[in-house]
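Just one chain is shown here, as structure tokens, and it is the form predicted alone.
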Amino acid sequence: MYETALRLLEKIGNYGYVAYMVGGYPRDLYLKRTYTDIDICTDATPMELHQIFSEVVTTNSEYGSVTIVFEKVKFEITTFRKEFKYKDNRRPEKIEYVDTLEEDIKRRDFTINTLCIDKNGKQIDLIGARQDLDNKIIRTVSNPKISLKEDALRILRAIRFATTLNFTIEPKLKTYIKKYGHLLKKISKERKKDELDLIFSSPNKAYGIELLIDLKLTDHLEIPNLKKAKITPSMIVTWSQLDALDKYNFNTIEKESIRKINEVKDKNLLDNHTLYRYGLYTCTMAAELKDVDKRLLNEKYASMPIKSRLDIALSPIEICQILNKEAGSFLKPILTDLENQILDDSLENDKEKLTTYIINKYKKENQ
């Protein structure tokens, strides 16, 4: 991807413009970390980029951005710009294209994200990005008092970068994070959850959670239970402890997972019935809260006689044939009975034995 990006920069240069890789990719390349997406900044306008590239996926001219496909790789390219008068403590009301990288860098969030790479692979460091990367510090490009009021999401982004990179937050920035934490209430639930997901899924999440608590953000984020949450490897288990289903927008799978984890956390996870009803995934997640050995849980699950109704040695059609009846509502309690008998080890999951059991128990009452 890096070589493809260099060819992209060269192509833009061949049309008389300048372009640079910027943001996360140069930062992580310097830190010898893996990073997938590469963002590009340039003095070419969206209209001029349309003339250069045939495969334009989307254009957000309001913010001077174009997404293109170049050599089968997707890139977001943004025109150098200034931003004016932010609305909702998040988005600029007006942008103005500028001619130089120096002017564009001034609008960015943190110094560590201002390192650039030109078409020759040379690093461009205009405001001390490498120094802050070497010193492992998160610092805003402009005065944090102004920067956080312009875009309050930078409060969470600062904590996210500190967490994922294991960096410290510059003291002045910490002060203003505490002061302006209330501005997070104006940020959309979706954007806040995106940042919290990255914090909660980080191997260094304990540090991130500590920062959220120490910087007094839990009430502003409507997750006061974070102070009592147990640190576990799973992001969804962290969310399950925060009573946040009605405060953030979770997808259907996340909602169901959180609901099931909270249902099963007080049950015996090594019980056949619990494992059968909730499944290995949910029980494994709950095991993080209960300090249950996941190895034992996996062994127990592997040894279960059935894991779903499909595993029962008699199919519903065969049960109907034994009872000489058409399929109907009578099947459900019979299948439930078979499940319970098999899970209790009272009845072997054997076709012949199940047939005998059904004949003895159900044939007469269903005649």
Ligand code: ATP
Contents of the next structure:
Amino acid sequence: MYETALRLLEKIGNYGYVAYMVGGYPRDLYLKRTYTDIDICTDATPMELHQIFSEVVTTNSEYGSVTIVFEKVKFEITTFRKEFKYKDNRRPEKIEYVDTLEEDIKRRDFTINTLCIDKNGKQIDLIGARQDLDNKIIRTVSNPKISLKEDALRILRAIRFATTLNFTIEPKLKTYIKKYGHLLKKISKERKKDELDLIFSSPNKAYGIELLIDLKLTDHLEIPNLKKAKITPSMIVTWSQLDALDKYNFNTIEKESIRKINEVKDKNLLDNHTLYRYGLYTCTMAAELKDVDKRLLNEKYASMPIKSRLDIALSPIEICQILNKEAGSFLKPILTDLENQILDDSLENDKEKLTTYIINKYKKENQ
Ligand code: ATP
Ligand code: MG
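Next up, the form predicted together with adenosine-5'-triphosphate in place of the form predicted alone?
Expanding to the full complex; the earlier chain stays at the top.
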């Protein structure tokens, strides 16, 4: 990926423009962490990038950046800019392209996100990114008072980076986070949820949650229950304690998981019926809340006589044959009865035993 990125910078350079890797990738490379995507900044405009890369460019019109796939790797390329007249404390109303990297760096959020790499692989550090990376400090590029007012999402980004990198937030920035926490109300719930997801899925989440509480953000984020939430590894278990289904947008799987975790959390997870009805995933999630040993839960699940209706040693068709009847609504209570008996260990899941049970209990009443 790195070599591909250098070739991309070289290519843009061949057309007479300058381009650098910037943001998360140089930061994570410096910290020897695993990285995700590569952000590039350049003095070429989106139109000029279209000319250089003809068929491979998609323009993200809202933000004026372009995404390209170069040698099978995806890059997000943003033209040097300054952003001014922020509206709603989030989006710049107008973007103005600028000529130099220096000016582009000034509009970025945190110093640690301003380290660049040029086409020769050389680090460009204009405002002391490496010093703050070495000292593990999150500091805004501009005055925090102005920076957070311009874009209140930076409040959550600061906490997200502090959490995932295990960095401290500079005291003055902390002060303004507390002061301007209310501006988070103006930020879209999608953006807030993305950041909260990253905080809640970090192995260092306890620190992130502590910051959210200490910096008095839980009410502004409409998650007051975070203060009493139990800190457990899974993101979804954290969300399940926050009563946030009507506050943020969750996908269908998340919604279902949250609903089920809350339903099962007061039940005995090691009970066959609970495991059968809710499945291993939900019970494992709920186990985090109840300090039930996950290994024990796995063992219990593995030893269950049946895990679904398909595991019953007698099929619905076979039951119909035994009872000499066409399939119908009478089957449902019979299957439920079999499930319960088997799960209670009062009936062995064995074809012959089940057949005898059906004959004795149901043959007469169904004739
Ligand atoms: P990640 O590892 O999550 O990708 P990142 O630092 O690359 O972290 P991105 O959201 O990909 O974050 O943004 C790329 C860069 O754009 C950032 O490093 C930062 O320089 C700048 N940036 C992103 N969001 C903001 C913002 N809200 N305000 C100012 N600069 C921003
Ligand atoms: Mg990035």
